[in-house]
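Okay, so here's just one chain, in structure tokens, the form predicted alone.
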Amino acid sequence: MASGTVNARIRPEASWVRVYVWQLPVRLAHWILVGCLVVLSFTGIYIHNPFIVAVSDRSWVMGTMRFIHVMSGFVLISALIWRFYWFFAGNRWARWDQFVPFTKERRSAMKNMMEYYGFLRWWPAPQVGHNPLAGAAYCAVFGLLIIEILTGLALFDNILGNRVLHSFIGWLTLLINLQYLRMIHFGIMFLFGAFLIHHVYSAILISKEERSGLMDSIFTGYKYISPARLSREGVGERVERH
């Protein structure tokens, strides 16, 4: 009896609707940001502590790593600006209000998710888009990305000596010593690494619990949602099917 109850709880019903949740620009921004952070972390670790030995006097490993690091940084800035644009131009699940729990329902759902991760609740609170706790975590990640970008530009300005860049970011080195900026820039990288581990773990966990196609959705854009959940969010399946 108990087993049957559990299976009924987590198994998607035949009536569940295939909903186009994550638009292509949102998915592209996600994967570009992931790729940039991986490349930036690898090259950043090398810049901090060179671990590749050059075998030729013509090798310029450090210069190559710095070039890749700087170019990846500018790609990351572009992807982040693109994602910020879709906070306003995207569908209802890509918008900024999905990341800040303004409504009573989303605050309640955040509390439910905290209870779930605290082993006080058996099941996660089902959501069409991001659950509110994840949305709040992504806000923190976006904040760290902005800090990482500003400190990185300040460090780059110290080397490049470009007047335009200096007029934009030069104020930061007046507020914070350059060595502290390096430490902040390097330290935040480890926070991204910790977030990545938890993000992958929680995405797999929630995907298995909800059986909504969460892991597939970041590639396809589609999730499977119950009509009742769509109705509670005021969404008609005729409108949201793609």
The other form holds:
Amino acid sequence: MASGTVNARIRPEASWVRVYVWQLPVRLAHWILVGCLVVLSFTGIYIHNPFIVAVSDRSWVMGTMRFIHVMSGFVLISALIWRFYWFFAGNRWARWDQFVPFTKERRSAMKNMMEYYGFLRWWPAPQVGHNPLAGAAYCAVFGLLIIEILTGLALFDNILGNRVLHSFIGWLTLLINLQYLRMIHFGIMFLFGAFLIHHVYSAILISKEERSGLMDSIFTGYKYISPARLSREGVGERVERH
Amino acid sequence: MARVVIDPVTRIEGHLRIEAQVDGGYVADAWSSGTMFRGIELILKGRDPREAWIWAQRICGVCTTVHALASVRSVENALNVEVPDNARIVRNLIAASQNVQDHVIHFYHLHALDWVDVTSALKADPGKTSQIAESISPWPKSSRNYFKGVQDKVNALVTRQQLSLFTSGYWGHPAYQLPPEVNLLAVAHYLEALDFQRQFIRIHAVLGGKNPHLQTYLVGGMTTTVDPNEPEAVINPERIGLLRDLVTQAQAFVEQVYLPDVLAIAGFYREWFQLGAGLGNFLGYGDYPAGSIDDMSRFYFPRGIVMKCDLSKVYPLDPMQVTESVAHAWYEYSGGDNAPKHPWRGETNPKYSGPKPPYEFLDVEAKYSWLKAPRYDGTPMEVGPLARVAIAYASGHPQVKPAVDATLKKLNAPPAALFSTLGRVAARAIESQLMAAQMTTWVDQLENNMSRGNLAIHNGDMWNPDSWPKNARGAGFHEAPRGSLGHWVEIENKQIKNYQAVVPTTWNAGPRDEKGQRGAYEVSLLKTPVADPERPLEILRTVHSFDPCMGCAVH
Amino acid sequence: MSDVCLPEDKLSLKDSLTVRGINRRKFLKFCSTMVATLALPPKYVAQVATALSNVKRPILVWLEFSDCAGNSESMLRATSPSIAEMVLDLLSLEYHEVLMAGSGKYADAVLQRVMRENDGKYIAVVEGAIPLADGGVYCTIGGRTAIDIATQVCKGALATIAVGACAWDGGIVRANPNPTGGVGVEEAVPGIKVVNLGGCPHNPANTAAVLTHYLTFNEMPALDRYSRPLFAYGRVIHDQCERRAHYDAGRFVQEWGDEGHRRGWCLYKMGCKGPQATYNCPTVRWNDATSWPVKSGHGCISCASPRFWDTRSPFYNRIPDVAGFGVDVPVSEIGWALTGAVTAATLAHGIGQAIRTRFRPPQEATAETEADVSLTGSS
Ligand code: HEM
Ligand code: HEM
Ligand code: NFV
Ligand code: SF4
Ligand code: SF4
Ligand code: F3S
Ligand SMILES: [Mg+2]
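Given the form predicted alone above, what does the protein look like in the form predicted in complex with protoporphyrin IX containing FE?
So here's everything in the complex, that chain up top.
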């Protein structure tokens, strides 16, 4: 057990252990995702309603916006694929089963979290990895990202007319009319926005409540966990400790 | 006694069925039925009123553009928007060219074969045809060789036994009276008119982007930007030049081909100035504003009503007196089918009650048409070129009156001759001539505005739906090629709540009303001679003289 | 016609021909004839006509159902070949209600004769939707329903060409709420061979090209997944548009009639559906290549796209409204409202949280225990 690692700002109990929860790939994927979403939303809003009207003969505003949009779209796709790979290759908190409340335990912890948010319970139950409610929310986000990517690719197919891309995604326009795909693509952007607001709020909130250093963890990878909790989650010896 | 059924009536737009009772060689009674319903008034509900014209225009692709105009006017009326002068002029030009185009196609391609026996043209001496052509018109295409070429073309069809469009005419019918030479002349001009119409309509491509179904209207104006210094402006000095060329072509064709042909053919069918008179009651909303759309005193065609063929008096017209009856039409009205409705309270609830197809005869005692029966103050009216010309003539119109008098003089006929089957044909030709001439004035006005720096083409005051009242309603009127067109729109919460179109062919081809009064077709067919009930050519002549458009009529 | 050989279209047509085993020389010959056509239309037509004069010309019957005749009118505006050349020299148009000489029984007799004598050999052109509701009573001709006639005529045809949106997929007739149960011919008469030429109306240049292709090669051109000829429907309008440079640069018309509008800037913000539309309007144009909607200052409404009336409207908005909110509401409104609501809820929760931190029991007493409870699943 490591000592002297207690972060004064976070002020966890002195006995708590610093655990390497978020491996680098998880953190990288997370921040690439965040970056892409910001860029994609900004350029997407411009594509939807070009609020800058150029007058100069040499400008290339829409062209640039679309270029950036599509390019960051592909970065996002790559980051997500990478993250999905890590669903299977990563540590136990990166795994896919963290996002779906399969076990009775996770379901009741999820209920617990809901009650906490609903002011029916004084304190949240600390977790080593994602709490199951957050996990479910991320699962939804991953799902929305997939839809956003598919619709984005279908829109791109319409522009590009490339045979490979078309055989990959062309079926979608047969299923759902291009215009509705565009509408869905545009509409989901707002869901990400709404998620972000709540997500950042709850990250700060839970970080404070758990005193686990949750906020820092998405940068550093480390969380502070009570030894009792660790052993109760039955992961005591198998985790990387510092 | 024979029941004659003509279904489909061809060389018209859409699906018209005529049933006639023929007694002793004459039509004793007639019923006019439209056999297609699409429900565009219903499809318009809930849509953005600013785009209503795009939808409404699809009521008809023959008189394309006219429903767009009436529709856009109805929404402008509801929202109280005045369009800039340039938009008014562009709209006049579009409408007038539609008028000329539609009339030329009607005469040559939809109506002529009722008067012209194509097969007889084979017997013509092209040299004589050339002489006739040169005696009636300075039109350059008149050589013997030219007519010989046309004759050879027709001959080729006959030898190959593939008459194409000319298959199945009532060729050799005793009612055909033109000498072979005139038939050949007409066939030649049939083909020339095919070329003319597609060239002249480039004017719609310039001002409307395409034809059919123009795409440059806006609630509040047009998209046809005007700018003397911009090569990309839709109207610039170069385009004005093109407009001028096209208008000049149209004037030449109408004056040197269309009008002389009408006079020449009419000369051989003088008895048709006595037949097909019809109702004798004429209605016209008036159109072609010189200023504001509300300033009806400056319309080119005046608004008004002529009753009982009396050209000495024009009555004022009040659109609130327009109603539609469904007593004999396949619809239901909430207040009972015998209570006609003004379009403000108009309903379109289709309810077919006719015979189960396939059928042989309609039950004409009951409901028998998809057309409603429009009435003015309870009275059936005829609308169309003849109505416009009659109303303008009776009002002493400075251009219409002399033009009509000149034509009547050439025909050696009194004004009363206008009220007939051939009268309609003549009125159409006179109108085309006047419209083609008038277009020059409008091109001049447009150029003048442009050079004076008046570039406004759209009034955007009410473009944003947030600026609209919660409820609004408006009516838009237009004198379409086939007559008086009205669209009534009701807007609630930025959407179309109700939409009603009362269309020229609905007026003319409508069925009987709750009082049993016949519509214009039905009346004008009475007493028509029918030499051979198997080949009712004469019935077609009178029906075609109205230029039926059933897509319009039912919508 | 000439259009087939416009630079952009050459490839797709060439491809389609090689795929179908038509040799290159024949193609090039066809093409050079076409290019020559551009300069001298009558000569080309005469040539084709001569080639065909030994054989009987193919018979065409043109059926109209729930339509506006806009596609017939459009055909009348064809330029090279013109309608006169087409119906008198190239084909035998034996049945077409708008133009044919005979009426009533005489007209019907022609149709019956064509079907009897040329079974499997004539081409059927269909214009207009086919209403199926209530036994088809919304469109009858000669007392027979549209579906009855269409089934008989199209089943006996060599191929059916659906001209215009209505005949392709029901068009405006089928637009919500589709009062008459209208559908396109492909859906109404399953199992027939159809070439769809969408558009409202169809561009006659393409139809002429399809017919010429058929006359020259004895088969229809290469088709896409909607059975539309690739040469006409394979490319996005936006990619061929003369205003495209303005789009990429970010120069947009802001208000109708503004300076940008007069200077030919991009109509994207005015609702142009060019980016969602495929058709060859910008290259072929309309009415003897005089103009096309965007050139005349109005946005494209994507009239050749599937179910365009419902999917591309409202025409002045970039994307459709969301139905099911009482009245249709734009996505952006819903989106911003949702974002606002979440922000408000978050703020409210934050305030609630601040209040409860003041008087709740210490964490030690609750949180871990509760977590224990929850982990053992006994709560
Ligand atoms: C995940 C976050 C994303 C967001 C928030 C987003 C947002 C948007 C928005 C708002 C639009 C404008 C829609 C309109 O009004 O027409 C748009 C268009 C588009 N997006 Fe995305 N997008 C995302 C991801 C992607 C991805 C992954 C791709 C795939 C390459 C993509 C490709 C496109 C394309 C091709 C367009 C159409 C551009 C055009 O029409 O010129 N987007 N996006
Ligand atoms: C639109 C932007 C964002 C999205 C879509 C997003 C999405 C996600 C997702 C999917 C996860 C799960 C990580 C994984 O297992 O891969 C996550 C975790 C996390 N994110 Fe974000 N994130 C966003 C922005 C942010 C921001 C701006 C912050 C911090 C200021 C943040 C802080 C965190 C933290 C602390 C976690 C771990 C929390 C936990 O497990 O409960 N995120 N985020
Ligand atoms: N009737 C009629 Fe029209 C005209 N002219 C419409 O308003 O033809 Ni289609
Ligand atoms: S597709 Fe358009 S032009 Fe053709 S019939 Fe239908 S509404 Fe008319
Ligand atoms: S006007 Fe329409 S088609 Fe042309 S570039 Fe702009 S958005 Fe594209
Ligand atoms: S509306 Fe139709 S005509 Fe062409 S420009 Fe658009 S596809
Ligand atoms: Mg009506």
